[in-house]
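Next up is one chain by itself, shown in structure tokens, the form predicted alone.
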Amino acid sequence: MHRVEHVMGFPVSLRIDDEHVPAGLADAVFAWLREVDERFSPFKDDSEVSRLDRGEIALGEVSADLAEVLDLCEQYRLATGGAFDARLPGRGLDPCAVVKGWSVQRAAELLTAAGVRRYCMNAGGDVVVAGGPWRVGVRHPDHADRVCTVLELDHGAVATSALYERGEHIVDGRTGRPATGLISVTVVAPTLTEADTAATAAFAMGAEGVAWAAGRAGCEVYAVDAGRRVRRTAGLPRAA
């Protein structure tokens, strides 16, 4: 089974390898993703997230996801001194850094617990799979048709980080100017909810983010820095 929608700004395509796939699975996993940009889109007036932004809502009163979510927010700011932060001076509250990740991360979780054994999600660009191998290219920073690495996991998920796609849209929240010294940064990792938001934190540390995500339990890292350096970890699972 194959299929493709838009949801959060960006294309989501589910593939599942199994030969027999649970009736109306496919709709569970995209109707929960529409639902999370309902809930936490920052750019939605009704959204949960922007409610709480415009304390029509508290803190203590946010559901149990959005809980979550500002919890591992605030996990991310800690361990990176503030670069990777929800809260930016001058701006709105906005966890979507976390919150595309962990989302994914929760609809894969979906195809798991119904049973399936080998699926894949890609989700503009950051990958979940299970049951592989699986093969995973890592676009090139200056060339959209070409990969500078191609990744082979079994089980876990690939997210990158880079100036191709959205320029200079990282901020560093300990300076509050545009993130610098990468170029791309690609971190694999158990979940996809822990490559996502690490991938982007790294990305807003600056070049010291690449020993600091390296640094994280079950990480893997690959980057491009500033000076076109690669710079990657000894136990990332490249394609033989």
Contents of the next structure:
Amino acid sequence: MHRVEHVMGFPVSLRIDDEHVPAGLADAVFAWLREVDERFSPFKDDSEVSRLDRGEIALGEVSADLAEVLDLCEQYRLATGGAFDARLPGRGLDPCAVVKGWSVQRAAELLTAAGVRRYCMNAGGDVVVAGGPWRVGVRHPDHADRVCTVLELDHGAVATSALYERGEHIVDGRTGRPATGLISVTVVAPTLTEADTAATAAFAMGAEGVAWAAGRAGCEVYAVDAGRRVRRTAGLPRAA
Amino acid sequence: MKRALPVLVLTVAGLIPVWRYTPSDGTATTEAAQPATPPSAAPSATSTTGSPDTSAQSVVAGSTVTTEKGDVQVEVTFQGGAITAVRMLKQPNHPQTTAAVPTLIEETLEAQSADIDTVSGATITSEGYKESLQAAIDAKGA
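Shown: the form predicted alone; wanted: the form predicted together with the partner chain:
Let us now look at the entire complex, which starts with that chain.
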């Protein structure tokens, strides 16, 4: 089966190659992602994130899921020396960078728990796969219809942060300015929670973020810097 | 025992780069044995030492060395005058201890057209999707 729906403002493509797909499973996956959008979007006034930000609920009263997300935000803020920060000065609480990867990883775990063996899920450019081999292209930063490298994964996740899609929207929390050292950075990791957040955090750090992400356990990195030079880890799982 | 002291200090200092540059092969490796060794100001031998017999084995814990990343302490096993084994007794709780920064490879940026199952890219909006490679892949597979 192959299904595409638009959730959280981006397309989510779910492909399952197993012959037998449990009834209602794909519905449950998309329902979960819509639920996450309702609960964690800072753009929805009645989301839990917005209510926390307005002080209508206390930090000790948040759901276990939001507590987990906020804990992840704090871990990455500390690990990046503040470059990655869900609470930028002058802005509301915005845990989107963690929520996306975390929620799609949860969706993937729903599939695995239901016995699905071979799937490929792409949520707005974030990829999580199982039962490979899967060939995952990395979009070329200058050409939307080309790739700059092809990865081959049996299972795991790939996420990319880049300038091209939404402009300079990732801010380096240490300076408060848009991050500009990198054009594009792709992280391969065992989970999408790690791949997506590490890619965003590395992008926020700029050029030094490449070595930072490369030093994280289980992460492989492919980055294009402002001078259009590629730097990658030796262990990057490139397709033959 | 006293004669061993300067040798040990040098040994511990020399081992710090080894700890720093533990090569990463993509899998996280941590020291399996990390006994809660109390910080010892002076090296302490746990087996036969001070013997002129060159075949004697001695296990010596080095003193704790403070680095900018935290405290490092190693345990060195000597066979006579030669080091036969080194074990980390104490290492900083720092990301580099589980995965040291690997060497990065530099390449030129290429534009390819390739047969792929899916595309990773920066968060693509629903508006931008129509023009994307992923939309073409989805259309083909639908």
